[in-house]
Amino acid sequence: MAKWWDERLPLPRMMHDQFIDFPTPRNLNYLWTFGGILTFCLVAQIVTGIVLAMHYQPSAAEAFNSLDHIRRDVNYGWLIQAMHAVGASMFFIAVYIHIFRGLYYGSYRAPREILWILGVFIFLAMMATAFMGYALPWGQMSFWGVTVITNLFSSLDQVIPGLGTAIVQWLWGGYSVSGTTLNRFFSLHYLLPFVIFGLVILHIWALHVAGQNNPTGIEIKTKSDSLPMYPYAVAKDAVGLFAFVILFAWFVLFLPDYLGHPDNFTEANPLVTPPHIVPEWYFLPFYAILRAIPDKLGGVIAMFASIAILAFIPWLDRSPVRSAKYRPIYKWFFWLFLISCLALGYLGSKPAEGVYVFWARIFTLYYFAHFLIVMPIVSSIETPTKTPRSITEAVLGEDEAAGAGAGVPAGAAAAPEHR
């Protein structure tokens, strides 16, 4: 029966080849577990979101109270709602670690350009989904956050008169943010996670075609360089996921509202504007970039460009080695870039005035300079340190690597596909 099924639909064979026998570099560290953690987060968000959608009322009159109903009256509603709300923050924590790991170890370099670009599209879809989800509680910060951010599209009137206003009114479903806007955002918030799921499948497919990168940035050359995904990589992923779930559960059970904004516990009121309107914490670096530019249209362009530029990194970095581990100059610029992003996140939470705007402009300047100036120039002038000849040598040392059979051709059943 199994043979008959496999001849007609070789799904079990494909799963075995791609998720059991698939060769993974033997030197992967725990930063590589965040791919699996992100898959867990996505599934958790979809499952909890479907349950919440059964009880949520997407109308201006009922949305705020329906959340109270879910937390108080629905069986385990308090848990499901907390998992979904905290899960959004955990999702972004994991994705930012995943992105910075890719930047440090050069996971965007050939032959993984499509893999990286698909990741950028996933990130954009995540941001759109999270923004629309932020509107759904229909609290003060939800209402005014939507009003401010959607109104940014009106800056396109400077390019084509009337275009920006038309887009804003289409997003709002009228001349102001209302229940119609909420209903539209709810529909898109429900739909986009399935788009993300499809992009993730393509992302994993691209990963299995090109193969995994590793801390050395060296490709698998011999059988001793790799280990089967199961049980080795799966066991390591399970340990990383377990640690992540402990952190996740701690926030869900003890601090479910800690990562939210206090103003969102007040029902939306179009007549009362909060003194300081800010988005969720994971949008703050991009919000700081937006406010750092004095011109409205320029700020919008800079904000979107700060995400779009990520897709061009594979062609901006021309270093002969992938991993910053072997790049003595660039690694310091990488840490400066990380500090700049953290600083922008802090500055995005502060009022757009005085010294906060000044420093936001400095760090915004470096954000773009890192990609457009530092990466091309440093990769051209830098002399990398000596890299190991193989992954096995990086793990065992030169003498032991020779004894481990470093010269034996790889014979794994599911080697990455190369064309």
Contents of the next structure:
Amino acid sequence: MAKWWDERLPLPRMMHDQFIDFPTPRNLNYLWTFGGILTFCLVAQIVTGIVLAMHYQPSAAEAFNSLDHIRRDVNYGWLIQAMHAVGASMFFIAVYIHIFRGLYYGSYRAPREILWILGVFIFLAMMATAFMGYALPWGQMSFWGVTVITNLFSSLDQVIPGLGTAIVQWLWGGYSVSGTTLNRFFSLHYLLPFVIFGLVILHIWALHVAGQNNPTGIEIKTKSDSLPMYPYAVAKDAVGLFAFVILFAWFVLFLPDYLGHPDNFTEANPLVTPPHIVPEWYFLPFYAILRAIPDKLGGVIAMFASIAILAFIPWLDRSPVRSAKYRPIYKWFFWLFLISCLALGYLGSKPAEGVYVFWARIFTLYYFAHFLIVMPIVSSIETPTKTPRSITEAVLGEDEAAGAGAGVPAGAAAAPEHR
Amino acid sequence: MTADVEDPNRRDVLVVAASAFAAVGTASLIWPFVDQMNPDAGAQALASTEIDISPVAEGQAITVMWRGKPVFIRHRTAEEIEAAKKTPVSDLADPIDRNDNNPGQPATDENRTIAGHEQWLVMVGICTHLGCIPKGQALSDSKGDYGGWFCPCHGSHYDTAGRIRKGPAPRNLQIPPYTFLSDTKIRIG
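Show the other one: the form predicted in complex with its partner chain, since we just had the form predicted alone.
Let's see the whole complex now, leading with the same chain.
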């Protein structure tokens, strides 16, 4: 049967080669399970989203009430709505871990530049999707979040007078955020996940051309460096996914609204602005960067640049080794960068005044300095520590690795790891 | 006929003309797909509204909707007008009047009101920073450091002529096109 198919459309062959026999580095740790977790998140969001669209009314008059209808009346609507709302947060938790893993182990380095840049595009598409999805409940935070973020484009008035206003009115379909805006956001919110799905296929394709990076940052050289994806990597992915799903389910079942904002339980009112507008937690670091710059256009440029800069790091990092594990100086800057991002997230949730603005500026400065100054300079002057000669040596130690050289039977490569 | 077909110049003309026709045709289809997102005639038709301002006593303010946006109408006190008039234009963050009735003039109090009706200040009540609604309409609201309006989102202070004095907003509050139909009735838009 598989042979019959393979002669006509070699799909079973491809699945077997790419997801069963595919050689994966034998030393992958649990941080490498987040690719599979993210695929799960995307599928979960699409499935729950399609179901919610069957019950949701994308109009200014009905949207807010239809959320109540979904949560109270629709059979299991409370569960499916919570899975979708919590799922967005879970998606971002997983994607941030995935991105920082790539940063630490140098997964963006040659030959994985295209793979990494596709990831940046996926991240951007996720942000757009999440932003438009947050508009749909049509609560106060939905409405004013859309107002503030779409108004970012009005800063272009500072470049060409009238251009920014024209763009904002074009996005709104009116002179203010209205039901017209809600309707088009709903349409695009339904579309973009499928764009993400397409980008994810390209991302996985690029991954399977270059092969996976691993904690040593050394390529697979001999057969003993790798294990077939099934059952080894798949089993590890399954363990990681189960742990993640426990956290996911705990939020869905016990804290479904914990990650949201109480103001969003008040219906959108174009005449009253909530006293303290904050975006969802996953946008807070970028919101802090936006507000740290005292100039309106400058803040918008800095916010977009903070994401765009990620696409250039394959060329900003010039270290001879990939993994920060063997980079005694850069390692500390990596943790400083992580702390800066967390601090920006905290500062983004605070009002833009006094000491909060001061620290937001300091950490924004470091955010950009990390990529533009620290990365090129440290990678040029630092002497990396000794890297193992192979992945096998990193796992088994020098002596046993010598015995497990190229050409050993596959059974030997599957021996239990010695730690 | 065979000679015509083999004429290379004639073939080039056909290819270029056909490609250009297809390219222009395709390109001209882009505009309908872009323009469908712009405000339609129905939204533009709501662009005019008449308001009776006789119930608004001195010191009070009302908010009305125009084009889906709040419009602030404040009946200013003599002290508020005095404070606005005393401020020199050189002290202002935005020296342009931002008045659709009188565009591009210096942002004096005279240029932001209509002569003979200086007590009435009519403005689009949307912060020029990122579009929040400033506080200052209700008597109990915080009116900011300059006695006008205060935007709680990112801390912009406007004075009693709706001019930006402090904070991140780049422009004075916009004054919509409006006329006095009588002493107690205005038409916005």
